[in-house]
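A single chain, nothing else alongside it, follows as structure tokens in the form predicted on its own.
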Amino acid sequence: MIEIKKLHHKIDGNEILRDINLTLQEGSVMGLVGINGAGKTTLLRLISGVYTAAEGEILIDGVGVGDERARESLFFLPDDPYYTAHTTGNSLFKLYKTFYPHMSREVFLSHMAGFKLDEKKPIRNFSKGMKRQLFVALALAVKPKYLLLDEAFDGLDPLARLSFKKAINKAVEEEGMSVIISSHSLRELEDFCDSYALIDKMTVTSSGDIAEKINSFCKFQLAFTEEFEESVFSGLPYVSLEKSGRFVRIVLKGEAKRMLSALEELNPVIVEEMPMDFEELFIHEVEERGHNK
């Protein structure tokens, strides 16, 4: 388990994160979300020990991130990993092997073959998506207990994304690996993760089970026979309302069946429930706190 308690951090005197409290349970895949500059990458670097927190603590199975046991159980894959002009998959494997002696070459080659990558070719000739797959193969060969991924889907085509998710899911299911993944691809996270943490205005403003969070909201489309004022919805706990003539699309906070009964009392000609997704939820959560208003 990863525990983050009362974490504060500054870079060059500027406050980046404030009072972060978060827990990653074993065997969980957590999506770390937030607008650009929210502090997602900084938090991953703090967890991995690349940065040292100004205040607070981060515990990996009860020990601090500076402890050798914590470092050995964790692998951090940044958005743009470092490599030289002549680096190959093979040379990278040898380098990482010095830090993770238990690293499996068999697992590495298996994933390289699955991704259709040549471990002998210089990485400089790879596309961004191919480079990402290579480093994922390295990460999975380490078999870390905790895997941190920053913008993991960036540069991957649909087929590569599918292969990537299958490989990670297999490691989670078969080896009990826990994952924190930062991404702007929220629809990918909804399919891939079981929990989430939203960083906004330097702190974690919302976290928990993704399915439960989505189910706490509902969305409907309605049509009326005559023009109406938006004030007719004033007694309802709506978070978003889009009106176009006699039609309206509304997102409400609450159980769908109960909200449907309340909407039917307004006598619409048509009332239809629509699917709610994680991306919409993210937009509403962030806008509610003052962004893009």
Contents of the next structure:
Amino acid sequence: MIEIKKLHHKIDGNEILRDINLTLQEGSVMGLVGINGAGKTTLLRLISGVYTAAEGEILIDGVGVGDERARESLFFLPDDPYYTAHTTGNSLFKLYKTFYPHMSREVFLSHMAGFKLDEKKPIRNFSKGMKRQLFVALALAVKPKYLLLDEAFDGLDPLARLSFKKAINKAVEEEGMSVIISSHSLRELEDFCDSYALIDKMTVTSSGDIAEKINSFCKFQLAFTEEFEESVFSGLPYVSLEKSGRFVRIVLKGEAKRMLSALEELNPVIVEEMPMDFEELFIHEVEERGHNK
Amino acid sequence: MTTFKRYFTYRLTQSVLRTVVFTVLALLMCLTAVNSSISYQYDFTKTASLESVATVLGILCFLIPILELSGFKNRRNLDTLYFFPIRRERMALAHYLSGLVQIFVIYTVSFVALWLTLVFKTDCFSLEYMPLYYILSLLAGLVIYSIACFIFGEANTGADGILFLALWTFAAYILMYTVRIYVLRELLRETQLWPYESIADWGPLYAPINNLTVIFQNLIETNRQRDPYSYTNSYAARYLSQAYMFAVWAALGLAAAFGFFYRFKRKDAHLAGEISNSIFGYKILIPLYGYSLLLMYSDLDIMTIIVFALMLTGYFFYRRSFKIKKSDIIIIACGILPMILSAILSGM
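Since the structure above is the form predicted on its own, I would like to see how the form predicted together with the partner chain looks, so please show that one next.
Below is the whole assembly, all chains and molecules, this chain first.
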């Protein structure tokens, strides 16, 4: 389990993260979401021990991340991993093997073959997606208990995304690996993660089970016989409302069944429930906190 | 095997090619020098052999820290290196020791080749001093290497680190020279307290290797002469009389090694690639060089303008912008304004 307690962090005197409290349960896949500059990468760097927190603590199975024993079970895949002109898959394997002696060459090679990558070729010639796949192959060969992925889907084409997700999912199911993944591809995260943490204004403003969170909102499309005022919905707990002539699309906070009854009382010609997704939820959450619509 | 041992071994294997290339270059340099530098004079044979091998050692003590520690100046690289399950000071130790091993191998091979060449080439020299020179020069190299690691480690980019090394090489010399000329001689009218020679001799960063080499070169060359004293190099005699300075440098080296590991452990990863704000960098070096040069050329003339321009350029380079800070302007003004005032007052 990864526990983050009362974490504060400043860079050059500027507050980046404030009072972060978060727990990653074993075998869980958590999506770390937030607008650009929210502090997702900084949080991942703190969890992985790259940065040292100004205040608070990060415990990996009860041991502070500053202790190298805690980091033995971690693997951090940054957004843009470093490599030199001569770096190859093999040379990276050699480096990682130094720190993770149990690392499996067979697993590494099988994933490299799966991703159709040549471990002998310099990675300077790889595309961003190929480099990411190479590092995922390394991560899976390490078999870490905790995998931290920054901007995981960035640069991956749809097919690569699929194989990437399959590989991670397999490791989660078979090895019991726990994953924290930051990404702006919220639709991907929705499929992939079971929990989420939203970072906004330097702190975790919302976190929990994704499905539960989505189910706490509902979306409907309604049509009325004549033009109407928005004020007719004032008694309802709506978070967004889009009106176009006699039609309206509304997102409400609450149980769908109860909200449907409430809407039917307004005598619409048509009322239809629509699926709500994580991206929409995210947009509502951040807009509610004063970000531009 | 511990993680440290594995990483140290990894670093060594990674530096094999570099070590081989540098060894070949060092051998070429030393053997060329030894063959061309033995000059048979009227009754005395001279050689610059030790100077050549000492130059190799000196270059390595500056170059290897740059090569070993450059990776820590790249934030992308730190994202990888710092999550690895190893303490930062142990990681630094692996790089520090790996660098030392490279220097040891390259220097030892060059030294042995040079020694054998001298043995087979001439019997004019007292080569029994060679083993002692070898051990002491390695220790002097260790001192310079540790100081170079500390100085380079203080920079946040490779370019800043190289500049820090270049400037610190003569910083102590410049400072001591200025103090001697302008504080002791001009202000206190004291000329005996701090002779110029000792400043010039022990100020530069390469002084421990250089001075040790001059002492031993002299021993090797003169001891077989009928009257060694008549051939004694005056520099060697002077350096020998100031041998306590080796202890001062050793203390500096020890402090630098401690400082290197202490600061490495505490340095924030986000600083990599950023402006080098260390107190051991531009903050000291720009005023030190600027004020010293202004004092050396104490009249208000073209040199004042050149020094002003150099200090300004230094701050532009430091800040990586033409927009420098108020504190930078104050430091420049503190050097230039007194000179202008003094020129105006003396003109009146």
